[in-house]
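The chain below stands alone, shown as structure tokens; this is the form predicted alone.
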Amino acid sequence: MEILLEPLEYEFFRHALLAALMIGALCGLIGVYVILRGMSYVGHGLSHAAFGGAVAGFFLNLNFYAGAGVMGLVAALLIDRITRSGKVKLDAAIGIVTTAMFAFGVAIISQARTSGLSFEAALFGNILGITHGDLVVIGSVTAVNIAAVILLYRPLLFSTFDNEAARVFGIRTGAVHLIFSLLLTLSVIASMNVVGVTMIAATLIAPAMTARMITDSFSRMLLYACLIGAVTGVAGMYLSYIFNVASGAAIVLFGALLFCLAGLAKLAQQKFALSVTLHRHGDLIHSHPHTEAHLESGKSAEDEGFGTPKPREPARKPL
């Protein structure tokens, strides 16, 4: 008990524990729509672009988050430009856009030659230099996220698993792309100063990626990704203090030991049930290989919106 008190006398720490609390479950409900749209990629480019951002700002006398906020929507805004006519993919506009503005920032540091300048917090992160102002930032974007995940829930979930039956259905799934990429922005930003540019795409990927592996319930994986996310960066922090390592890198590699051992459970289920349908009659052992499906007793992922429903024959009238 004492270890886990010794540092909550300090303000700095409790400053920093109370930016890991929030960012984890940021990080964790944001990730479960990134990884379930296939946009693993957009996390990392955009924390590239508001970098850029962040440097322009930064010699602009601009406050860090006005910079890298102004660049990070603008590519944001740019690859839903660019991708919308379906010419250009995802991940090329991605590569394209972020990579230019990322940069762009280099170019600026280097025109400038400012050599005793060190923008190493924006890239592998500051959690112990976290303000009061930055702890209101990080809370302001978490609660934005979170209701307009609650308010958006099912437009959010129908054009994540099927966009074209979601348009079909009345939804304006441009309008909630771009709203989802705008919420992306603001908590790539959010947690520049937390975990750094070069880390940022696992802290949106791991809890979610671990919450999957855990249930195949929408709802509940929601859940779950918040809480992982959180619990990562808690005892993240607390096992940067008790190894002395750098806060970003002890909360990811904790986040990836969680999926590890995740991944470790869910092979050691799969193959218990398994090994459980062997039957025997008289002398003769056998067994009967089962699906994933006949395996889990609770719903299906279809019932939970993970897949569509299949349709079911109608029944036969008797002649």
Second form
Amino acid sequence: MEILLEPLEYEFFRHALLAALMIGALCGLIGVYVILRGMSYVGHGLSHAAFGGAVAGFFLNLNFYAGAGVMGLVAALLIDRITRSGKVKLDAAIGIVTTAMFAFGVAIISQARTSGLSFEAALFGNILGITHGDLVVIGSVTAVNIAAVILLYRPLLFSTFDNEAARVFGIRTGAVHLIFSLLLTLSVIASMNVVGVTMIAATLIAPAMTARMITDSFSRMLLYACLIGAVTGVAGMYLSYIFNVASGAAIVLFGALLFCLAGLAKLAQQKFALSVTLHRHGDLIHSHPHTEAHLESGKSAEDEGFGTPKPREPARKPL
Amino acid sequence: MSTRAISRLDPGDPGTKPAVSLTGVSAGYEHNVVFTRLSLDIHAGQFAGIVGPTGCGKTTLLKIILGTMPAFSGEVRVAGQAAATIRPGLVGYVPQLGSVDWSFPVTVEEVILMGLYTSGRVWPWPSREERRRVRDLAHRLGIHDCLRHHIVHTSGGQRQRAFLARALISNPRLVVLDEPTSGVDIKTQHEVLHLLGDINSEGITILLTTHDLNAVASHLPWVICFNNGIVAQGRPQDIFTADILTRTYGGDIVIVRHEGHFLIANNTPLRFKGDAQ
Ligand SMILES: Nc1ncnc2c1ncn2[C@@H]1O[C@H](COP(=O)(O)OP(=O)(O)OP(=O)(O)O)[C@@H](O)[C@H]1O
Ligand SMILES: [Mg+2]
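Could you please show the structure of the form predicted together with its partner chain, as a counterpart to the form predicted alone just displayed?
Starting with the chain above, the whole complex follows.
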């Protein structure tokens, strides 16, 4: 308990914790759509483009968010424009657009290296120096995204599941996609300082993947991903403080750990289900869940259980 | 839904215009013109099937009718309206089930509800009325038992019905289905087509594509033989002739008639391994 309370004495840690909590929830929520729409690489790319913008903005004496925001939005719109014709594949468009913008930032930094500036925080995340201003930005972006996901729940879900059918049913899928791209861009920019450019993709994806493991329902997946993201953010922040590692890395590692645990739990559950339903018909040993129809036919799963095989039994009549 | 049969007699109703009307339509992809100057009318209340070989443009034709793909030229009207300005809910669509992402986290109920997603309600959760409509329709289609199931845990027939329910729940005038008979066994095929026949008898126009000529011959009143253009259209008993089918498919096709039933087959006699040649 002590170890959890002690860092709270520092204002910088309280700021960092609050930021990580909001960003975790935000990325978890948006990440559900990111993985289901196949846009993981878009998130990754946008953060790199925003980095280029942030660096350029810094040397133009602009606000961090202004530079990153402008470049991020330009990248999102450019990618949308290039892929709309259908001639260029999405991953190729992202590769060229966002890497070029990232390279632009890198070029500026390497030119000005002598100035002694470090962009390590933007690359890997930093828990020091999260200001009130940062918290306001992160809080507003989180609020806007949550509101948008609630108000656009229906068109977003339909177009994510089946874009063509959504169009036939009258959903303006082009507009929905554009709005979602903007929401993603905002989320990425808000998260940059805390998790770092290189870690954003995993921060988006991991909670959603973990949530997918534990539910089959879309609305639950949204809720779980949000909660898992928030927990991951908070836990990652503590780990970052305790072990003195970059916050982005700590958050991503903790997210990956949760994902592995969910995976193992699922595997164990399947193994268990298998051992319950494993049975034999004559020489054939196999497994399938026993439906009510099976049970009504007079045999319970147990008396055929693999643990007590009968040497021979008449073939089951076909269902 | 039973009240809908009457409304098509109303002369001011869009239902009395051709459900689908194409005039001089050319369409295709960038380096691939699929059909040119196609004209086709499908009457309101029709139950029509499009048949033709793989790659002949059936899906392309449906996309043009549904307005998800622009035509190069020509005029496309659905229920008297230009395809782009169609009122949401007027056309129901059942995609080819092979194109559905079965690992997507949705239940059968959530899939059916999507059919109401353009009805104007904003809140994510369904209203009581929406829930009731889903339940009633699911009962009618015999899938009320699996409403809570994840889509991957359903049979081929249930999947087809779930997507059909999504298409029907907004009370459309036209339902378009891409290959509803693919990937299910003969009995389910029969059930699906029978169900579509019932729905059609309530006045809903139905247009589908299929590869199953025998199912078409026994269930559909109207067939369009398609191969980069219309080869022939009419009642199956009139147009399923060896000549027309050979022109449609380009193969050698024979038609066996037996006690009022058709059997359409490729003219390569069935041989079993081990039979004497
Ligand atoms: N997205 C696309 N881009 C380019 N060409 C395409 C595209 N989709 C289909 N085609 C081509 O257009 C032609 C018609 O295809 P279409 O899908 O309409 O055929 P189909 O009759 O539906 O075939 P099937 O019975 O196999 O479903 C084919 O030659 C196909 O290769
Ligand atoms: Mg097709």
